[in-house]
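Starting off, we have a lone chain in the form predicted alone, written out as structure tokens.
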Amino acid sequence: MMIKRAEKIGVHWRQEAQALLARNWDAELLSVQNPNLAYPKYYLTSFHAYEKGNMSWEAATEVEVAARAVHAGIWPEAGAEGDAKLRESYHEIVKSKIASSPQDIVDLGCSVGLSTFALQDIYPEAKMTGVDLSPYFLAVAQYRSQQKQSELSNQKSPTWVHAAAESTGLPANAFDLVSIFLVCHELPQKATMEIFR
């Protein structure tokens, strides 16, 4: 149904994830992957209809285009542009809330990178680290780093941290804006308190 809707707005659902599939990610996945990482147990569970949830290729090169299918229906005027939309309006929020351009950010369960992008293209002089528990999707967030790099040279390249964003790793206060987009709905309610924590 969602994959029907999405091709009948413009969003070429099978054609864009077959593409990414059919890519060797060798490099990406090795220079994202935590090896030692330890995941919760409420990850690695079936989700969002994969049977293996995030911890899959084809969960990671089908976020995009489900980000633009589901979105979509937020603002039906938008079509397949209420992903872009709904992250507009999540950062006209932010912004209207600082007083100052952070320099340091970090974005908590960034999947493939679309909120990291988001937030670096209205701070593009910040330091951008994504985190996240799928490798797979941080692979994706690499390769698409690499493509924005090759397009604009003078943007800097984020940084893909493999962890849970209740432990991250990360060194305390290191920060100036914690970001976490459509992410706590999707948590059980014990990890969402440890992440604030």
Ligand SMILES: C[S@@+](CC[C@H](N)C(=O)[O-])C[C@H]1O[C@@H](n2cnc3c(N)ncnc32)[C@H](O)[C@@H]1O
The other form holds:
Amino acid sequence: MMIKRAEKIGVHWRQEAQALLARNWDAELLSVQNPNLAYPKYYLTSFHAYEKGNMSWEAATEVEVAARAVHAGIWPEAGAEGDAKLRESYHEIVKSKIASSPQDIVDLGCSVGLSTFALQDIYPEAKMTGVDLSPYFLAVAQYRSQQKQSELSNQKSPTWVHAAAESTGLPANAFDLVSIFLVCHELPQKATMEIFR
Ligand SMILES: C[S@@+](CC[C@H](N)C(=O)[O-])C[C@H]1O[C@@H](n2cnc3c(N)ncnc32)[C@H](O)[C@@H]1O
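Can you switch from the form predicted alone and show the form predicted together with the named molecule instead?
Let's see the whole complex now, leading with the same chain.
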């Protein structure tokens, strides 16, 4: 149903996801994965109709089309641009709350980088770090940043960190903006509280 609805509004779900799925991801996975990471129990479960939840290539290669399809419903007139509009509305709030442009930004639960790249667009000078628990999502993020790098040679690639947002291993006071977007609704309340702590 979701795929059909997506394709009706011009999101080429199957085509885009299959093109990503067909790639060899060994290099990206190797470069982002922390093989020693201990996953929180709540994360290793079926989710969003994927048997292995976020820990799968199927989920990783469908994140981008799913975001455009799901967020299309938020503003009826926006259609497939709803995702961009949703991110814009978040950035308006961020910009209204902070006076100067942040230089070091960490995006917790960055997924395949949609929120990281969107923040980078509004703060192009900032050094970006994206943290996520799914090495598959981070592999796609890494691929996307390599593609962007070749298009926009002046923009720095984000650093992708495979870790739990509750325990990133990143140094304290290292960031002047910590962003967490579209993540907490997926977490047990205890995990959200630990992340904020
Ligand atoms: C809805 S998704 C994407 C959110 C992304 N920020 C965006 O705007 O597209 C939520 C993400 O949070 C990640 N996530 C969930 N629990 C996490 C945790 N404890 N630490 C780090 N990432 C987590 C998931 O792997 C997933 O990529």
